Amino acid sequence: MTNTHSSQATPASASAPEIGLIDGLMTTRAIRRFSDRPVSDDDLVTCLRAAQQAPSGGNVQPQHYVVITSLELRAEMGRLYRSAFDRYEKSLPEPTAFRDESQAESWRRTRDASRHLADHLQEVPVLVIFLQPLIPWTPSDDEGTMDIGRLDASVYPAVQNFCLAARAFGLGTALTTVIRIHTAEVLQALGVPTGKDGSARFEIAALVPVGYPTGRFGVAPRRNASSVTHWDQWGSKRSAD
């Protein structure tokens, strides 16, 4: 009898080109500019396989996903985004001074790029929302109440899995949240259940465009790990990576 449990591991797909672990989570950047190519469907299912295998607290996999691909609705997330985006924008504060020219040029690509992704989300061919469930999250005693961590701590390693299995595909991605300003109008037009009362059952973790890149991957800037590393106590470092 052939053995069809979860626990067997994905085929590769056919699309998915051989790449190395560490190379892959290098080079997973923010993605925001996309091609119209199409996405293969069998290539977005591995995908979410891989974000179903996140850990997460308990074991809870607290996560649900809605893979938005039809003309009518992408239209409609590019509009709400789109309206975030103009209204978080203007909040940001025009920065004064860079390191270097460098750190200055990043910055302006950062926010062209940011800019272009509000203006052509509808255009992407796949939109992933990332949902977490309102649920009471806060174990206590009778010494009081626990803190255990955010319940978004066992969603948003889904998130981040299914950005790296895209990428092993030649697919770009970008974890966004801006979106959220209007959650409301989302999980209404997403058919998200409410409860009997009408109040949310869910919040969004986060929308994930998904698509071929127009450029290449590559490593980001970063700052180096050791300069945010101590070794054993605050301050104690070690040499430069």
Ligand SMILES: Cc1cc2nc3c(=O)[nH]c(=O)nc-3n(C[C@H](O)[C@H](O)[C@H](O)COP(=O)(O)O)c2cc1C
Contents of the next structure:
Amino acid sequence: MTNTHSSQATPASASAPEIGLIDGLMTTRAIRRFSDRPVSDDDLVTCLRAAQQAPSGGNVQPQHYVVITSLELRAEMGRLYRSAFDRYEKSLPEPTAFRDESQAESWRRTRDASRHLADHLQEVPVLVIFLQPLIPWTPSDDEGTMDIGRLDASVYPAVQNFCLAARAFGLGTALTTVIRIHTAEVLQALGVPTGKDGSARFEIAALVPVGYPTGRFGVAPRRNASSVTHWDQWGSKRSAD
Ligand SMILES: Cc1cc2nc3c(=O)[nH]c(=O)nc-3n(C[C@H](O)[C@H](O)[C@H](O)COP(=O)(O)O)c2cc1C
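Can you switch from the form predicted on its own and show the form predicted together with this ligand instead?
Below is the entire complex, every chain and molecule, led by the chain shown above.
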């Protein structure tokens, strides 16, 4: 794909506060409660430029972004997201066993926060939809088809770059996908082009709400990296971190 931009290095943004790369990514987690403080277009544009710098297979850069700020479209996305989430939520089994109370509490927090986002998505100042084209992505030769990975592996790095850049501005984000349940309605509302026969040409990789969090950023609980890291051979672990 032709690169239409200069490769010359440019500063991220004069308004980006200083935060170390590791600190920024360690504290980038799913934010689902937002204040109504507006988000500047300049900051958004910097986040989108950071997204564009993500790697992609063969540097194909397949993604498009639809940035939604209008009240009307946010209301429509909110309606569709809530409907998708309602359906998804009903399909979730109520967990019966947790290792300990802190795990149970963490599950309840995620469930409540996810519900909150579903009920308030239309109030989030900005929604960014990451689209990926429906294009063939399986090369073949005389020996048959080749598994070179999926196309979305070339889109999610851009989503994460966007979220990390947003973190640098103190903006919260959450990578969400449940809206895919209503892909057709979303693409139509956003005027995303279809094929001549009306067939979809794009799918939704993610919907990312963007705004200033009402709470604080922090390091999310995770399994220790050492517990899932194998050195040279499966099962060969090093000391806990
Ligand atoms: C592929 C993917 C899909 C996700 N879809 C949703 C979603 O539809 N709705 C939602 O509220 N969160 C969604 N999440 C957010 C996850 O629930 C979240 O990343 C996870 O619970 C860890 O959150 P934490 O970083 O705050 O600990 C999704 C995350 C990923 C990576």
